[in-house]
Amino acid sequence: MTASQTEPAPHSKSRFSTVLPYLLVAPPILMVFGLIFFPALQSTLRTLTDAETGAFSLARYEMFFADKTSVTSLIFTIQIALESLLGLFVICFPLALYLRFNTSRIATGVQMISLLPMFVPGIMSAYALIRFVRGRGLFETLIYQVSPLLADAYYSPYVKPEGIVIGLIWEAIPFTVLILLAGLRQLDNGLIESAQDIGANRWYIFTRIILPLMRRSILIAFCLNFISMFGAYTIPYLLGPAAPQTMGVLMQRTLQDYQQPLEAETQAVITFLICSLVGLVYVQSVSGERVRKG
């Protein structure tokens, strides 16, 4: 038997190596398309079609923006998401900085505590927060032990917008700390040490070195948390007020309580479009970083 008969042709190897990556990524792509993009496209087309004539129509979206309750819910959801993100970064950025530049056992314990909400189901967190912050709850009881006057002045965030913000921040702390900490660990210690050698103070190092290099990690944490908070349902439903409502709660009540599936679908499409715009920012950030490295 000759060598030409035993060895496969070079062009067949190259052809297989070219097709193999596409075969590997095909199942997840088809699953994402079948479970997310195709249903979203169907919903969008239904909301843009007149039920009687089948013609193109923006009537449902005009009704949404003409309805004061719907517009108020949309604005309220955006406000809640932005306020939660602001509070989240105020808490998580100093925490991530501490964990990055501190290697003590205390720092290890702090990191374990910061990751604790990741392992607690959302509904359990919601009920725990209700027991903790409601009127006559654990927090007010502890305040009363210190000073009855302070307990009388206690403002419970339960069934108020502040309750939603607290719940969303609690749920997002582990994920945000991990993203920011991963970005901080990519910083070269030599840059910080060099700045310290020439007399730069901590504020200068933070604003001129750390923040610019952390821009991508901050953007990723912002985008992913905004999408999660904007579409949240459990925390706003259990901790939030009856009115105004977030978009997730509004959709559920429109569908189940008012039996208006097309109106609920319109609300879902608007929510999906807003989250998609934020998602595009995230995709561009990740793609741009890969292009620069490539």
Contents of the next structure:
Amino acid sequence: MTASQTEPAPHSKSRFSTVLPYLLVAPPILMVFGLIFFPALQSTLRTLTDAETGAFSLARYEMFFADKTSVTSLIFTIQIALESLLGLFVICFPLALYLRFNTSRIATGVQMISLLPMFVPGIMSAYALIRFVRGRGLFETLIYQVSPLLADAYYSPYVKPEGIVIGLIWEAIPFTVLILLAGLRQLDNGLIESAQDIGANRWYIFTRIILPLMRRSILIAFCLNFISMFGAYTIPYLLGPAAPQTMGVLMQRTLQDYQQPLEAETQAVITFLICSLVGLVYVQSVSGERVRKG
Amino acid sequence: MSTLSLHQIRKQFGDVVAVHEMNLHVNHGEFLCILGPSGCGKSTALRMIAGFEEPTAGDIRIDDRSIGMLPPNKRPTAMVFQKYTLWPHMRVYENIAFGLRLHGFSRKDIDEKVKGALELVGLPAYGKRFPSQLSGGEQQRIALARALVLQPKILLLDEPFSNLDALLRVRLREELRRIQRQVNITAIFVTHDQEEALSLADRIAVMNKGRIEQLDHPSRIYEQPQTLFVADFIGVMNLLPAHQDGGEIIIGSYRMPVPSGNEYSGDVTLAVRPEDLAIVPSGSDAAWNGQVEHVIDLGHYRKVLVRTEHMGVLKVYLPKAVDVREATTLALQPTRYTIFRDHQTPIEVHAGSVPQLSLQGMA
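Previous: the form predicted on its own; requested now: the form predicted in complex with its partner chain:
Okay, now the whole complex, with that chain kicking things off.
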């Protein structure tokens, strides 16, 4: 055998190394296309087509936006998602800051507790919250032990919009704390100390240094939580009011209770489009940051 | 006038004492280097002055006013850090102007001061750039401008050039010295690089295990080390374990006299600089004989490693004119040495005239 016969051709080897990454990512991409994009595209096309003539039509969307219940549900869902996000950041940012700049044992314990909801299934946490916050629930009973007068004034958030907000915040705390903490841990102490050194107090350090440098982590937490909260079903179904309903609950009721699959499909496409839009903002911002960093 | 005084400063982390009762006085306009190996407490001392670490005990005074209780943002100090700590989301101009804005300067004053600071560090056209568009050296110059623009009383520098390459380090240290003299500011520079300290400082505080071992002028630190640690840490030194018997030092079969009044009996360490070892004609009395093991060409001089019978390998610096080859036998004699008892109490000995071999004879 000659040397050229024993050695593999460099050309074929380099071709294999070029193809290998595509082969590795092919299964998940195919799954995403098969299970998400293809059905989404099919649904979108169906909602844009007249069922009888097969011609292009916006009738279903006109119907959706003409229906007061549907529009109320859409606005209600956006409102719930934004309120929950606001509450989430109000709770998680101080928590993440505390965990980042504190190395005591108490901080380790607080971090473990803050991650706890991640290991509790959604339905269990929903029922736990119901038992806790409902009228004559654990919370009211505890208040009653302190002062019966206070217990009388207790306003239960159960089957009210506040119930959904509390539930969604509870579910999202671990994930948000992890994202914000990861972002904060990337900040070099020197960046904060140099600001302190030239005269910045805590407020200026937070608003002028930490917040701008945390932009990416905040955006990730905002977008991913918004998408998850906008499409949430279990918490709004179990803790929310009968009306108005969030889009998740509305879709399920339209499909199961009212037996209107095409209307449910239109609601799903609108939900999908809003979530995609938020996803697009996130992707664009992340890729823009990569370009800026070169 | 801006002076800094540390009185009995101590810092303890749990059971570990990072800085033992430290006393230090830095005069106005003085450039003081705190030099020591990693973990000796030099950065901790600097961070206590800046306010990032709270002393366990002691007092820090600037212009005779105690600042120990003030938070970092209230202290009249400014620090340049080891890492490039420019805020990446702000342009260079904003980085420098940030402190001025916090101190309530008007827009016009800010503009003037920022431009002045940029000119001072030699980067007048860099205001619109982002830190990511600057090299390491440029970033540290901007960090220096950011610290100086607030006209602090004390400038603190925590190994600011350690992340830069050797050539740039030399250039920047010269520039730093020029700027410090120009603005006449009191500066404290922490480094583990002895060359940096020797070339920059008016005075050097050599630290070891949380204590200042010697505080002196660079030339005296080099020539008259007060402890065995300083002798070993600064420059290159041959440290030779020996025994003193009354008025005589004994190393193997060699005997050397000790100046009168320094009689002692016990183990000592002899410290000899490589440049203080002279080549003498073979057969000289008290000559240390050895064989050249390795010759390292260091540009304008040679470092020669000579293996001796009783003292191990000696380091000797020779001019390039002396042509020494490996395996040659050399006779050496110290022209100057220091004797250390118990790692301290140095006794400096000038051996007087040593019959050196003429360079022509070796060449």
